[in-house]
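Take a look at this single chain, the form predicted alone, given in structure tokens.
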Amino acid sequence: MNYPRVAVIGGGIAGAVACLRLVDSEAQLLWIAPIDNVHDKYGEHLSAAARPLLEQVNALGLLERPYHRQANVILSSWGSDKIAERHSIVHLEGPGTVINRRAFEQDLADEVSHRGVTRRDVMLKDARLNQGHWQLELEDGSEKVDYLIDASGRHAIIAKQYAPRFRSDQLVAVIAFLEQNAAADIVPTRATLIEAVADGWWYATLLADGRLVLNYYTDPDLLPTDISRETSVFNRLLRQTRYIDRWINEAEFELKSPPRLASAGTTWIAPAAGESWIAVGDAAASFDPLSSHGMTTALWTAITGADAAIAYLSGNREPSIGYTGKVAAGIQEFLNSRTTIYQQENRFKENTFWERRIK
């Protein structure tokens, strides 16, 4: 019997667990992954919504790895110059992890490999839908499969092809990862925190090896140049917190080399589902970090999106349809948090980056 052929695009977490899903159907896998050679990834909080999606794929026990740790408290300086603190202890689903991104998604990445799917590490250059089948130039040669799961992240690189492409802003992250001086005697806080800023905002959390990772997120016209050459000009905006830049001091933290610029803002594709494809994580809709949720949105998109695809191909289109209003919905509701978040913020509401969040 031939079995219909479903090609997931993407090599990030929710490409990985899209193939975790579909790996148990009767669908031959095709995954087109180029393995990417970032040796930090930024974005670490996954919250505890993230846990019965990993359940349902068997892979919960990864969080269990050395290099992850629970996040119990959150402390946050967003509305007021005090300190705020939130312990996962008074949430009935409990505490979030910080995990070593990269770590994460080469695990989940040898989960696909050790349950039989060859990962193809090459680049796919172009793709072409006819006659309800794909058919997809790859580095290495061809393929042609009946239904495509796009998940390259914010590149989005089929699904843009064929739905629109929305963006609410354009917020920027610089991220830099920080040591510890090895002589210093203090150990850090195992914490989380949030400093909003008058032309932004910073997050920094330490990683269970003892790194600090810091993040800024700002709008690109209000980085000053050089940022991501001179540690200097990084260090110059690090003084003006109150209490991230006394962390880092007291506990002598260093930054041995220059961060670098990621896109942070939010964008999605609408629908994010059409003829033999659909789009799964940051493809489908990538969020400002302040929700915390992106990692969670990423492995939902993922498990619904294999299961939508599955029902596609045997005749059933109603899943695919539910998954784009609930995208949809999914989006409308962030963006209505988000901005009662930034409103409560009304130390800098006057500063350009607060003032564009508000209206």
Ligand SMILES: Cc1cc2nc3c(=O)[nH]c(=O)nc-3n(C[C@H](O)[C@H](O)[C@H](O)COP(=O)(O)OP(=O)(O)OC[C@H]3O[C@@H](n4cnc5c(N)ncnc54)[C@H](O)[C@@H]3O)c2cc1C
Given for the second form:
Amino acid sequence: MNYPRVAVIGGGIAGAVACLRLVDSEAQLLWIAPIDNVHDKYGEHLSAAARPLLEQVNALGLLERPYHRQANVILSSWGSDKIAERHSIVHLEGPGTVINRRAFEQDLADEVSHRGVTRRDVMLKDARLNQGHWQLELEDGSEKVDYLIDASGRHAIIAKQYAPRFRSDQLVAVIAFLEQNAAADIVPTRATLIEAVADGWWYATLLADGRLVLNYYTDPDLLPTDISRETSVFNRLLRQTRYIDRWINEAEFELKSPPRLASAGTTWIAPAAGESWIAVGDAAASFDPLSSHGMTTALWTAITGADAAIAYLSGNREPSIGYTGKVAAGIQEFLNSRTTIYQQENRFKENTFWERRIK
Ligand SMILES: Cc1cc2nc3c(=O)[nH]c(=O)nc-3n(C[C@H](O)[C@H](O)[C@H](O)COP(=O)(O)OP(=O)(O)OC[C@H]3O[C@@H](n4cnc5c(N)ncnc54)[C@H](O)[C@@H]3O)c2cc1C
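Next, report the structure of the form predicted together with this ligand; the form predicted alone has already been given.
The complete assembly is shown below, putting the previous chain first.
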């Protein structure tokens, strides 16, 4: 019996979870997932909505590992100079989990391999659809498959060639991981703090291992050009905050190297599936991290997309069509709620960053 061959492209959360969903199907899996060696992986606030999704792929237990912590306290200065506990801004479903992102992705990948799928540590260079089969060009050779799941993140390596890509903003993230001075005599608060400023907003959270993750979100044209070269430039921006700077100073956190930059804008592919392919995770839709739903979206699109792929291969295209509709509706819902959240900040409505988002 010739079982269909399915390639999953990408070793992030979406790729690993798509594999976990597919392992019990009859498809033969080819997991193209280059291993990256980034130690400080960003994107750590996993919303509570992720829990039932992880349960669906028997991976909920991974959140019990000691390097994650429950996200009980979220403080924000948003729309007011006062600080408030605001669950509505970042999570509506109750407490989430502050994860060690690198460890979580490694654990997911280990689960995939325990369930019998080999990780192919190479990049996909190109893929062409020819008479119902994909010809894949990999760094170490070529492969032929029947179906392709694009979980390559914002690269959307295949999806962007087969469907148009849309973008609603240019949001950029400045990311730093801070360590506490070894001699500091203070236990830092286990919290997440969000603070709006004139040109954007800040997010800081304490990881279970005691490091502090600091993100500053703004637009590229509002960012000092030498931000990723000079720690002093970042520190100057930090001083514009009322609470985050104080938290960092009081707990004696130190920025040892210049921060990194990453794209954080809202982009999507429409439709998110086509002939013998489907896009999942950020490859389908990537959101302004204010939503804190990027990983949850990666989980549900990976699960639903994997199910749609199996149905497609057995001749039923309905789930695939339903999937593209759900992704499109999710994007619209997100865009509406994003405007509402940005509108809650009135203090800076004359400033370019806010003006662009509250229209
Ligand atoms: C600054 C920032 C902070 C964020 N914070 C949060 C947060 O707190 N909470 C949250 O839920 N979300 C957050 N997000 C969003 C979240 O990180 C993403 O939604 C999530 O990573 C999407 O997972 P993914 O697997 O789809 O993509 P990715 O994590 O980007 O994984 C894509 C994978 O594809 C691989 N790949 C790319 N090209 C190829 C190729 N040619 N061949 C093979 N493999 C390839 C990459 O190596 C990578 O492993 C944040 C995003 C940013 C930018």
